[in-house]
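Presented as structure tokens, the chain that follows is alone, the form predicted alone.
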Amino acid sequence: MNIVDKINKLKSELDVTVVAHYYQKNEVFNIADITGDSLELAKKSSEVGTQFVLFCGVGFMGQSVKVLAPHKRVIMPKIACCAMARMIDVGYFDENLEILHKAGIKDDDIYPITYINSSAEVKAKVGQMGGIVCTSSNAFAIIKDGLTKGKKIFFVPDRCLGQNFAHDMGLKSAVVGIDDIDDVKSADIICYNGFCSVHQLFTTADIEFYRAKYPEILVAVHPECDPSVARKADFCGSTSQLIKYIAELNIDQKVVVGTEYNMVSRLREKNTYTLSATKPQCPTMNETTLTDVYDSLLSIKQDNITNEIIIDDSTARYAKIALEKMLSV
């Protein structure tokens, strides 16, 4: 019996749902019961009827499911940590607030929004301040709603996402620690200086290369890309939005895509290219293997569970406020 057969046998015996993010390896993605982007998985995983959720992704994703559905037992084959999420913690968050305070911007003057690519502790901090979580799929609606509060948006941790949405909305953005403090004070959206290392691989030179090689090609990128790249693209959208956009193209239309390689490789059989001279794979998303999945399922069967997501009550309570506010918007 091969490992896939062993995994499927355990799945049939256990009260478990296996979920996998689009960036997972094909071998892991293909054995999942539910697949999707961060928003889809947060919602669908919290609604499944099984006691156990085996989450193939990175740590903050498993945390989000546990926050939204504390009665579920959330297990991760590998608790890999998103590099962007590691760029911010409560300490760094508070340091940025102190910089804003010194510039005359008080807590009451800002509406904090944290990208879902952040720890439960950062989400809880945002929830305590009356803020909200967003994903790349709903960030436009979340920011638009946030601006009705009559406050400045403090967007963490992805500066590119904040800058790109500010540009699309005709707003001014500035990055703490990079831009002049006067620019920060006058900005509508104040961004934390974090980023996705994978999406930073894509450059305007890559776009120019593909346009020169294939004059009719379309360029589609994720909003975690640098603003210079996003502005040269024909389409900029979240993972689920990219999938929909490309699925609706004529199969003869060439398209080059600026996002994680594993997802791009599944999009279409032909005329789809990856916008990078190197293979843009997320190293932490690719940590999870079929062996890890099998071992996790076996640990459930043997009642010797490993890598279970545990969140303290206070953190879970405030993080849930910010996450549920997102879902309501």
Contents of the next structure:
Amino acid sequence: MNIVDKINKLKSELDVTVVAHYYQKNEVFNIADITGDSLELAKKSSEVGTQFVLFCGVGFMGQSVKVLAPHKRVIMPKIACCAMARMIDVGYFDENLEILHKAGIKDDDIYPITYINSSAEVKAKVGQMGGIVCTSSNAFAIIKDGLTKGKKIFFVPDRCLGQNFAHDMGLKSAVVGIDDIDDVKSADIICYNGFCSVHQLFTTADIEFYRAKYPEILVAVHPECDPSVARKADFCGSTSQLIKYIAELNIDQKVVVGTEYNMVSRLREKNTYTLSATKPQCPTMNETTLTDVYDSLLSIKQDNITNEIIIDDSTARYAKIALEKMLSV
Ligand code: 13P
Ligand code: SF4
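For comparison with the form predicted alone, please write out the form predicted together with ligand 13P.
Once more the chain from above appears, this time first in line as the rest of the complex follows.
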């Protein structure tokens, strides 16, 4: 029996749903029961009927399922941590608040929004402060709703997402620790200085290269790209929005895509390029292998589970407030 057959046999014997993010390796993606972007997976995995959810993705994604569905046992073949999520913890969050306090901006003056790419502890901090979670799919609606609170938005941890949505909405953004403090004081969206190391690989020079080579080409990028790149693109959207945009193009229309390689490689058979001279694979998403999936399933069967997501009650309680608020917008 090959490893895929062994995995399928274990899946049929166990009360488990295997879930994979679009950025997973093809071998893992192909054996999943549910696939999707971070928003789709947070919703769908927390609603499945099985006791176990085997989540192939990065740590914050498994944590979100556990927070939304605490009765489920969430196991990750690899608890790989998203590089951006690692750029912020509650200590760094508080240091940013201190800088804002010194500039005369009080906690009551801000509405915190955390990108889903953050730990459960950061989500809990945001939930405790009355804030909300967003993903790249719903950030526009969440920010628009946030603006009705009559406060400044404090957006963590992805500065590019904050800057790109501020630009699209005609708002002023500034990054704590980077921009002049007077600019931070007058900004509508105050951004934390985090970013995705994978999406930072795409540059305006890459766009110019492809436009010079194929004058008719369209450029589609993820909003985690630098604002200079997002502004030069024909389309900027979340993972599922990129999939939809590209699926609706004529197959003869060339398109170059600025997002994770595994996802781009599955999009279309031809006329699709990756916007980078290097292979933009997310290192942590790529940590999970078929062998890890098999070992995890076997650990469930043998009742010696490793890599189970456990979140303390107080963190889970406040993180849930911020996540459920997102799902209700
Ligand atoms: P999505 O929300 O589009 O799935 O993106 C998650 C992510 O980590 C992108 O780098
Ligand atoms: Fe995190 Fe970037 Fe990987 Fe997405 S692509 S999981 S933001 S490191």
